[in-house]
Structure formats: C-alpha cells, structure tokens
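Form predicted on its own, single chain, as structure tokens, below.
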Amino acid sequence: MRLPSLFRTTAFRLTLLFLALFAAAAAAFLAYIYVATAGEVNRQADTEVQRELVSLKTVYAQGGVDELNRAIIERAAGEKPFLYLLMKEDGETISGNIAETPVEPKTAPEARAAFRVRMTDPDGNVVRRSAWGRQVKFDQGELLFVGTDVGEARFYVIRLVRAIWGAGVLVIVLGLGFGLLLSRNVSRSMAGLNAVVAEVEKGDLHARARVRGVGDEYDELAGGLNAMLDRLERLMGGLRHAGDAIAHDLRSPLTRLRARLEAALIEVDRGEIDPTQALEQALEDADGVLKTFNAVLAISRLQAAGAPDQQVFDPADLGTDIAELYEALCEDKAIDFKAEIARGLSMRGNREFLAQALSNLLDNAIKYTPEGGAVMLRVRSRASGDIEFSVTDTGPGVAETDRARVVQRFVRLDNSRNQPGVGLGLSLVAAVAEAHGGRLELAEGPGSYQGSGPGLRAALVFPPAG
C-alpha cells in the first residue's frame, strides 16, 4: 500500500530520522541516568552500612558479645532501624530483626549484599523492598550482618526515570506532530512550484512561482525559477521574433533572387545578355541570405552556450590586427583612423568571436561616417580595472531614446535604410559582450566634426582577466 504524500516528502522523512536519534540519545541519558543514580544510592547506602558497623565492633571491643547483641536489640527497636543479625560460628542466630542472612554462603566471613526484604508498610501491607548489607566475622567467630533499606531511594529513582521518560516521549510526540506540519508546509510550497513546472511543460510560459517574502531556501528557488522562466520567456520570444524577422526579412532578397534567376533565364534564352553576370548577381544575393542566417545561428549559440574556447590573452594584440585592417579601408574612404592602444593588459575570451564583434563596430562606424569624418580604436582599462574596446566615430549617431532599441535583432533606424545590412550587427556584438560576462555601451561620439556628428561611441567592456 502507497503511504500518503506527505509521509513520502523530504521533510517528514528528516523528522523521523531526527526522532529516531533522539529516542536513541533520550534512551542511552535516561540509562546512564539510572545507572549512575541507583550506584549512588548503593554507595550511600553502603556508607551508613559501614558505619554502623565500625560503631557496632567498637561495642564488641569493649564488651564482647553480649554487650554486642544488648546493643543490637535496642537499636533494632529504634525509631528508623537498620536490618540487624547476630549469629553464632555455624550460623545460628543469636538476635536480630530479620530471619536469615541473605550473604551466601551464610558464614562467610566478610561479604556484602543486595536483597529484598518483607515489611510491613503504614497500611498493614507487606511489600517486598530493595535493601543493602554487609556482613563480617569477629575474633571469637561470631558473624554479624547488618543492612538498610534501600527502597525508597530507589523508588524515587524510578520516578524519576519515569518523568523523564514520559517527558521524552511527550518530545517525541509534539516533534512528529511539529515535523508533519512541516512536511504539509514543505508539500505545499513543492506543490506550488510543480504546478509552474507542470503549466511551462503545457506551454504557458508566463507561470511564475509565488515568492512569499521570508527570504528562505524556497523563495531563493522559487526566485531563481521565476529568473529562469522570465529568461526562456524572452529567449522564446526572441526565436519567435527572430523567424518572424527573418521571414520578413529574407522575403525580399529570396524574391528578388527568385526574379533575377527567372528573368535572366529568360533574357539568356533570347541571348539579351551574359549569363555569367546574371548568375554573378544571383550568387551575391544568395550569399547576402546566407550572411544573414550565419549571424542568427551565432547570436543563437553565444546565448545558448556562451563563447567557448576562452582563453587569457593581452587584448592590444586584439585591437592591433584590426587597426591594421581597417586602416586600410579607412584610407580608400577618405577618414581619419586613428588607435590608442594599451599594452600590458590581460582578459579571458574567444578572440575569433571578440574580433568579429569589434570588426562589426568598425564597419558600422565606417559605413556611417562620411568622408573627410573620423573613426578612433581604443583598448584601455578603466579606472574600475575592466577592460574597454571603443569605437568612436562623427557619423549621425543614435539618438539615446533608440540605443536600447538598436541592439535588437533585425532592428533598423531610419537613417540606415539607405545602406546594407538586415539589423543583425550590433546584436552579435551584444551577444558576444554578454557571453564574455561584459555589456555593450552606446553614448554620443566626440560631436560635430567637420559639419557632421555628433556621432557615436560603441565600447565593449569586459571584466580582467583573474
């Protein structure tokens, strides 16, 4: 049979484990407990024993046995006796308030003793209680034995014992009923959080664990779901976006591919023009569809996985290959290119990935500025000890209320209509920025320059390396 679910959770498992070790401690004190206090009412007792038998053999010193066994009768006749009996060598008795020594054998000459003898309480009942003694021999050979009543000590001992037990168990009681509460606490928080689990398998991704405010484990886990859920949310509406994009996007070059091919299939036929530079055009167009998919499936992998491969290398040999190679394209459009690079600095990233995000910058930076305007490379750190790439240009610049706009996919400004491109650029560039831990920075360039500007300036920042 199926124990119910909240005897199968976590919780209550743990509270049964804990009981249990309680019960054990609780057990292994209360035995030590007995132990140690029924031993001390035996030492106790075997000192008023001991005692009274030094008194007793100072009596027969002084005047033998029958001064002895006159002593015995009057002090069994007292008011709290002790168990008294005075026997001969061979064992017969000569006086005492109990009828045999419980010692075996009955003449050794030194012994002592546990028993249990019958008394008679205050009601008139007899009852069968715990006594101590101890019995020795004197010179003449008679045989003393001489004990107490131990009883009553050791029936508080057992009342004690009792309580504690009974206050253990009462423990273990309100700690099972504590720890089943629990268990239904925990079960409802799981369920809450299985429920969002089980509606995101359904597919609404707006479900979001309840954050109850007290700070514990669960809101961290219900917290970090809900971040979890709100990131696949946004990656989700990201690829729903991003085919939308692309299908609007791409159908314009599909379909002016598809009307090139047709048109010079049919011009070639009439032998109107070469169909080499028909299938020319028609390999540009394909390959500007393929340049756009490429940049999708790496903004898809960098956000997915990260950049791999990272490795910790000195960022200016960076910006010093793609100073080299952009200076020259610089020169054929008439700007000013210039590279502040500092050396001696340390990162870890994916140079391939870090060199396409800073080429992406340059070219857009190239492609905006006009001639006669200029672009500036710098790699430095900052005063916080991050590591900065920034591309400063006197092109027109994005207006501050498009920036957090413009690193969208397939996001195009009015301004770029007129250029190539699908909007694909500076998403990469904030995809790599964010696989490197770093982030993107868009802010207005140096101004007007040359009746042109303000510009922009575009900095990747990442964090040093170590």
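In this text, all values refer to a predicted model and were calculated from it rather than measured experimentally. Residue numbers count along the first chain shown, from 1. Compared with the form predicted in complex with the partner chain:
When the chain is split into two rigid parts to describe its motion between these two forms, L170 and G39 fall into the same part.
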Second form
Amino acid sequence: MRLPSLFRTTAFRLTLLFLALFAAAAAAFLAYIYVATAGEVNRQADTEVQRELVSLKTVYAQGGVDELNRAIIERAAGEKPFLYLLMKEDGETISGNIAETPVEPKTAPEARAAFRVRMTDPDGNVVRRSAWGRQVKFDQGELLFVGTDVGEARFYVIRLVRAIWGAGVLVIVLGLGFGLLLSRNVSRSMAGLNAVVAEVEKGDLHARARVRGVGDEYDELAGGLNAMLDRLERLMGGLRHAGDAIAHDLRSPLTRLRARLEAALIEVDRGEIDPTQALEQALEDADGVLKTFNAVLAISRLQAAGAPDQQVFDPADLGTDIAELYEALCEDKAIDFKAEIARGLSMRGNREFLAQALSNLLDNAIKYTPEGGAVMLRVRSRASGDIEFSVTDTGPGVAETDRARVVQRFVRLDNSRNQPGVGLGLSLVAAVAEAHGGRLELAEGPGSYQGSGPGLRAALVFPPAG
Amino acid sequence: MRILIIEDDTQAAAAMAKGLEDAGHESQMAEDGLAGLNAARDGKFDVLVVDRMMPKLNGVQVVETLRREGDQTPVLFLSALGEVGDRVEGLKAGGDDYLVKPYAFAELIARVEALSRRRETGSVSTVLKVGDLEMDLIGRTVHRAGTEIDLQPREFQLLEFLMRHANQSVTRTMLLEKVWEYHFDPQTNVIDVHISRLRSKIDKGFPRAMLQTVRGAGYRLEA
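Same protein, different condition: the form predicted on its own was shown, now please give the form predicted in complex with the partner chain.
So here's everything in the complex, that chain up top.
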C-alpha cells in the first residue's frame, strides 16, 4: 500500500498545512460574518422597537393608559404586529399579545432583552422564534414591553453561515484530494530519481534518470544528476584506465629492469662486464619508469581536479619563451622554425602545465619532422575570441581516422614505434587543454613539403580570460 | 660543508648522507620535525634539507619557525608531492629550493651546493670572473681573455647562472628552472642545445674548454 508513504511526502504535508491555514482563515471569516450580521439584525430590530415605543409614548401622553391600552389592542391585531405587553406597576398584565415579559426582574423600569417567543404560524403550528425587545416605565407606574420578531432575519443569517460552512468543507475535501494527487505525481517523479540513486549506490554507474523533456525542475534535477553521473563514470573510467595503464606500462619496463639486473648480476659475477655500466643502464631504466609514472599521474590529477593555481597572463609571453627554448633545437636538426605570436591577448591558466603542453607539441613536431622540414608555432586569437596556440609541422602527419586515437594513453602509431616516447605526450596535452576548459584539435598540416607531408597541425584552444 | 637532513625515512636519509659524504660534505640527520628544529637551532649548518611530510612538526612548520626566529640558513625542501601548489607553498614558507622525490643524487647535490654558494656570494658585485672569463653585469658584456663574446640575452642569463655556480655541477632541470623559470619536464633535452650553442661561443678557438659536461648530472663551468 502506497498511501502511508504518500502521507509522508512534502507535497502532501504542504497541502495539509495550507488546508489548515485555509480552515483557520475561513473560521475567522465566518465568525466575523456571524457577529456582524447578527448584530445588525438586532440593531435594526431595536430601531424599530424604539420607533414603536416613541409612537406609543405619544399615545400615552395624549390619552393616558386607557388610550394606550386601546392602541395596543388595535395594533396587536394588525398585520405583522409587534409584541406588546402592558402591565401595571406590580407586573400584572393589562393587555398585550405575549403572556409575560422576558425582562428580569419583571418590573424593571428600563431594560432590553433578547428572548425566544412561542408563536402560532399561519398553518396553526406552534413555533419558537427569536425576538428582541425593550421595556419602559411610564410616569404613572405602568410598564410597557415592546418587542419584535427577529426570527426571519436570523434564519437568513443561519442559512448564510451554513452555506459558507458547506463551501468550506467542500474546499477542504477537494483540497485534500488535490493534495494527494499532487503528492502522488511528485512522488512518482522523485521515485525515478531515487531509483537511479539506489542503482548507483549499488554500484551500477550506468544508471541514468529519465528526462521527460517537460523542462520542469525534475527534468533539471534529472539532467544534473545524469551530468554528474557522466562525469563520475568518466572519472572512474579514467582512474581505472590510469590504474590499468600504470600496471600495464610499468610492468614491461619493470620486467626489463629486473631481467637486466639479474643478467648483469650473473655477468658481473663471471667478470664479463663492468658493473658500473650495468648499474647505469639500470638507473636509466628506472628513470624511464618514473617518467611514465609521473606523466600518468599528472594526467589523472588534471582530469580529477583540474589545473591548480590558475592565473591571468599574456599568452604571448608563454609563446615567446617556448619559441626561444625550441628554436635552437630546430636549428640543430636543420628544421626551419617560425613563430607568429599575437600580442595583447589575455587568458587564464596554469603557466607550468601550459608550458608542458606546448613543449610536448613542439617535441612531437620536431621528433617527426625530417631534416629540411619546417615547424611553426602560432599564438593568436580566433574570430570567436578563443585563444589558440598551434604547432604545425611538415612531418608525415596523422591520418584522420587515427586522430582521436593518438590522444588516448599509450597509443603509439605504427610509424612511431622506432621513435622514443611512451605515448603519453598528446594525452597529457589533451588533459591540460580540458583542465582549462579548452580542447586539443588535430588537423592536417600544410600538405606536401620538401618530400614529406602532409604534416600535422595541433591546436590548443582556450576560452579568453574574463 | 655541513648539512642537516630532516627526514623521517631513515633509509632514504642514510643514503642521502652517504651521497653527500662522497661529494665531500658532512651531514647530520634528524628523524622528525621537532628533533630537526632543535638540531637546526643548535648546530651551525650551511644547508638544511627538509622533508615536507613528517611526524610531530611538518617541514613547512619547521622552516616557518626557523625563519620567524631569524635563522636564514638556506633550505631545500624535499617532497613526494610534485604539484605546483606545493612548491609555491614551500617557497612561501621560507624554503629556497624545492626537489621532488624520487630525485637523482646528482640533482640533490647540485642543488645543495648551489644553495650554499648563494649565501657565500652575498656581496653585490657588478663583475663576475671565472678563470679568464669576465662578465660585466651592468654593461651586459662578456670577455674571454680579452676577446669580446657576443651573446643573446638568454645566453647571457645562462652564462651568468653558470658563472655564479662556477666549479659546481648544475643540472638541466636547474637550468630550466632558474634561467627559463619553468618547472616542467621536457621530453627532449632542449637545454643541451642551448648549452652547446653557448659552448661554441665561449670555448671555440680557446685552448681549454671551460663548459664541461658532467656525466649523469649536467654541466660545470670550470675556471
């Protein structure tokens, strides 16, 4: 049964709260209407009674008690009569259409009273109705009570109050129903999200929430949850991949190192080789292992935590520094080096990581460009405002089908097997680009050049600062 | 030279002490931050080698305390944490140089020696002299045995660094850090190319080569 949990939902609780507020407001409203209308009925009755009293006082003043007595008898027989009771000073009835005065004590000289009166309606039924009246005392000691029937007016007030009550009950019932419906809808929306969270908690990172496309806050939450899970999955994948990669890539050099040490031990033992040479080779192997390890670690950290210590700087300064650093290397290899650096740009990033990335691109370019080729470093602003660092070479380039692959860790294309390196350079460049909200774009170079080509154009594209 | 090694990994510290001894330096070890701080306060050391992560007091706290007390002994931080932020934090705390584990002995010794040298040459001189090589820091000129040598600005900076650390090994990483002010790890030896350019300018045509390659370490400018 879903109902009990339904009652616990926030939507339902809010509905209850609003209904309670509504009921309180309605009760206050009713009380006010009741007091106001009931008071008005009595006030109006009182005015009429007083007017009648004034009229009867005039009669008394002109003709004394006898004339008054006659007037009362006359008027009591009229249509829609007042209620009269004329009494002697001691309260004994002289005339009137009610049996006794409702005033306490009966001989009070000046009093008002709300009371109920027994009456016979036109059909002969005896009914009790509300009434209102005043009692006065004349100069000679006679007492006169005049009242009027307010039953009819009251009746309307009561009907009005009942109608409002009924409407209130209807609203509350409808509100409760609507609240239940609402909270069931909300629960249903939340149930999907909760199911995804439960799945993920159980360890299934592939679970995704359904986005219904309505664009409401649940869709927004589902979208956010999915984006979070995507990133989490990528990170977990990255971590697992990094772990695998480290294990895989460290295993072979470590095995090599171990084998070399073992062989060296035997050979040194037999006096066949120089121990220093063996140790130097081992040291070199160990350094290679460390280099790989550091690169994989740097990539994982960049992917997990982004680039640390970002500052705003002029990319031209970085470009100039790196160009100067690598120009000599190009010259040494008889490669034509050119740098085109736009000034006055501004970007935000970690200078060390960006230098490392540019250095990796230039290292690659120089490594694969044959003698007599050309390498160009360019720093400029794109039409979109993005900052672009590009390195173009005239080496063999990377086939379009391989471009996505060379960025992956430890991927080395067949024609690079005889070159030094472990296949982490471009992965690190891509990780640096992504850690700065940018990207690495690989494209074809300038085409055939000095018998080589088509070359590679690697561009780091970053959003501008601010 | 007397060196204090504050490092909780005693095996690594012993190996380091051995390496420094072979290079002709005397060293003392402290196993944790507190012992290290007390040793640094008592003894007269030329350089402190301080590990970042240690029990009782960490390396940064030790150096901050020493600096507050007015002790200006050069400090080389050692750390397994290789991130830029850690380096900046270490240098802010009063460290003079930063070396990431694992390191090569040659690198460690070169840096320790560079630090001690820095303190010795506290006086401000406008002319540097190493053998028959002379550098005028104000006129930005270099002469060897009376012949003027024309250098590019960066070559001038590179030679200045080498001259300030004459007769000491300096590593490629140190040159990239101190001359170019970058801390990354180039795949190729870009520094070698710059050194060979400089070498061709200062040694070519002279009977003795001053700029020597030190195997497994880096370079040395010999008087």
